[in-house]
Amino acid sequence: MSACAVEKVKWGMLGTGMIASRLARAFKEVSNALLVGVASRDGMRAKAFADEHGVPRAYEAYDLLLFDEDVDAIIIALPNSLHCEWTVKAAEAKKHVMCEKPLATSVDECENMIEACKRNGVLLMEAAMYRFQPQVELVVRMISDGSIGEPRIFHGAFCFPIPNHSNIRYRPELGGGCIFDMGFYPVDFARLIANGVPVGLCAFGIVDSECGVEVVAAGTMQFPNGMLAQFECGFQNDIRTYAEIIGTEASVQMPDPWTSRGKRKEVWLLRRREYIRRFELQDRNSYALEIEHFSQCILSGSTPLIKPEWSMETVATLQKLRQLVHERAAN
């Protein structure tokens, strides 16, 4: 599809899970994109999903959606272990691809995905919806403007309990475990604040003896600019969503940095333990914002905000952290 050939990008979605539902609802808030098809390996499930969300077409196999010439772009809303396979197949079908975070489960998979998209002349972007929140844009700008001085320490946490062991996060063959799921957010955000790749890593965790995935993890990263980043993630502990960046002159706190729930977001600026300023921002639908952004990139031929090479570096970091956790748990 040539740049600006159509006014609205026509999308198909692979997957009908929780994130797929959030994405389907988000299309109703986007002006430059239409969700025209959804596919599942279960035809009845695809039909039920399409009926619920007003999607015109339902497919009983992923390939059938990729063969639809009326579809310009594909959203991959599948388990982590399927991201690479279906991104490559979508690219070979000449579809642009927005793939749910994390981009893949290994650097090798990321390289295959990036190469396939470049070879077929289509765009690829990781769907890391938190990056499109106004509060994240504000904090990144504050760091760049020197509002807190040089960032020295980062704290980030994302935890919530998942007692149901049938959840895909407990399944290693589907790319389960908390590091690639909840841990993605504080690790990727720390990279954004430090604008780099960590040069030192330390991580510990609890590995479930029955399924073999890490269910709680915490660690520290050191970046080339000297910033230390501590992260926590887990789905066998109480809810915790938080980010803080401590600089040489001041600190920034974000009490709800990852979710998109329609509630107003707050960002706090502190100096010497005193609250200097409180920012209150509209919590726009981050799923809609990422769809709108990537659709505009397709229409205009511009570069997406999240480059796939960046996403691959985050995957490399997550790989190393998970390896450290499992090596220590085995000893």
Ligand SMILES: NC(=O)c1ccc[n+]([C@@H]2O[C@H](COP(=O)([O-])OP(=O)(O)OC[C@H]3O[C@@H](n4cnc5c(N)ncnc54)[C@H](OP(=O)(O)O)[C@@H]3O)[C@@H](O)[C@H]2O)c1
The other form holds:
Amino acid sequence: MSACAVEKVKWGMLGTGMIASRLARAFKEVSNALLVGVASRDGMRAKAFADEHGVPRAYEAYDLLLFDEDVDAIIIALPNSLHCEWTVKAAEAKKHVMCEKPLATSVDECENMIEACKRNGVLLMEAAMYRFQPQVELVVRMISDGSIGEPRIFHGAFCFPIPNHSNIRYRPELGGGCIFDMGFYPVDFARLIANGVPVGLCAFGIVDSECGVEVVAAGTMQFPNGMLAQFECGFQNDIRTYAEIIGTEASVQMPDPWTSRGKRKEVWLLRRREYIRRFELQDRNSYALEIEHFSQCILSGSTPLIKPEWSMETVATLQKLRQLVHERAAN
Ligand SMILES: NC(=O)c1ccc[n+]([C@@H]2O[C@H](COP(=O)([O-])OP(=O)(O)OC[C@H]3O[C@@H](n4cnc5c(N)ncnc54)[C@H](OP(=O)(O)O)[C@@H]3O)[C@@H](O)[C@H]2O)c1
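Would you generate the structure of this protein in the form predicted in complex with the named molecule, following the form predicted alone above?
What follows is the whole complex; the chain from before opens it.
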């Protein structure tokens, strides 16, 4: 390699679904990573995905990609219920792992994943892509520098309709349900703002009587610093994306806190109902940013932004919220 050539991490992708496609497109914007392999349960599907995204190698089984010695890191783009199994297998094959959010569907699974990655000396990071969007860094900085005083109340919502009942989110055995899917975002972000784990929780929801997953949910969490966080999520209602943090002195509003759609991002600062400042930020490709960050961690040996222990605490919170919704729905 010449002195000025950029060192690149070679990646493999497990799965060929919706998020796998977005991630494959994002690789084209990243300078320190290459997507060199993709694996599917179906060889034809792997080949079609590889052709569409210009991926050199396609595998007809996930294991086969893990045997590829020319792959340094794996993206787990599979249903939630498969995150643990394939993270552990990838770690055993000495591959670094970026696993889609949520890290898993239980704390036990998270512990197994973390232990397997530590034992095999590989890095593990949850692909919580919203964290890489510059607006999130801005808002976290505004909270820590006291721009709104003490954060007292958090509101966060993420809803969009999914009419197709064969979607993985309608399948309980695959870790479906709106709490682990879109509920992840406001719950994880509230934790980031409060910098802690909730000490009190309540949640209500609507459980689909046919498939048994929650399709709408709302709840409240209280954090050790006293902050109250309210969240809403659902996939049988209109689109809603929103976050607001109300502090003792001022408030912050984020109309588009989760997604990365190529539009500009706005963050508003309000005091006494007056809009006093508007920040306009370039919408960066969050998927490209997370791939670039994790690749840089692999190349330099630095610690990823999202530690797996943090992700496990979010899973613990989601697990409790889901349990509350289902207990109430059963009574
Ligand atoms: N970060 C984000 O922005 C974001 C957005 C959406 C989803 N996600 C996360 O990404 C993961 C995948 O979600 P997705 O929306 O991409 O799902 P999807 O479109 O249904 O894709 C899932 C893929 O997993 C594979 N798979 C393996 N076993 C399966 C099974 N029993 N049933 C269905 N698919 C199976 C399939 O690939 P093969 O058949 O080719 O093996 C399928 O294409 C989830 O963990 C989700 O939470 C993240």
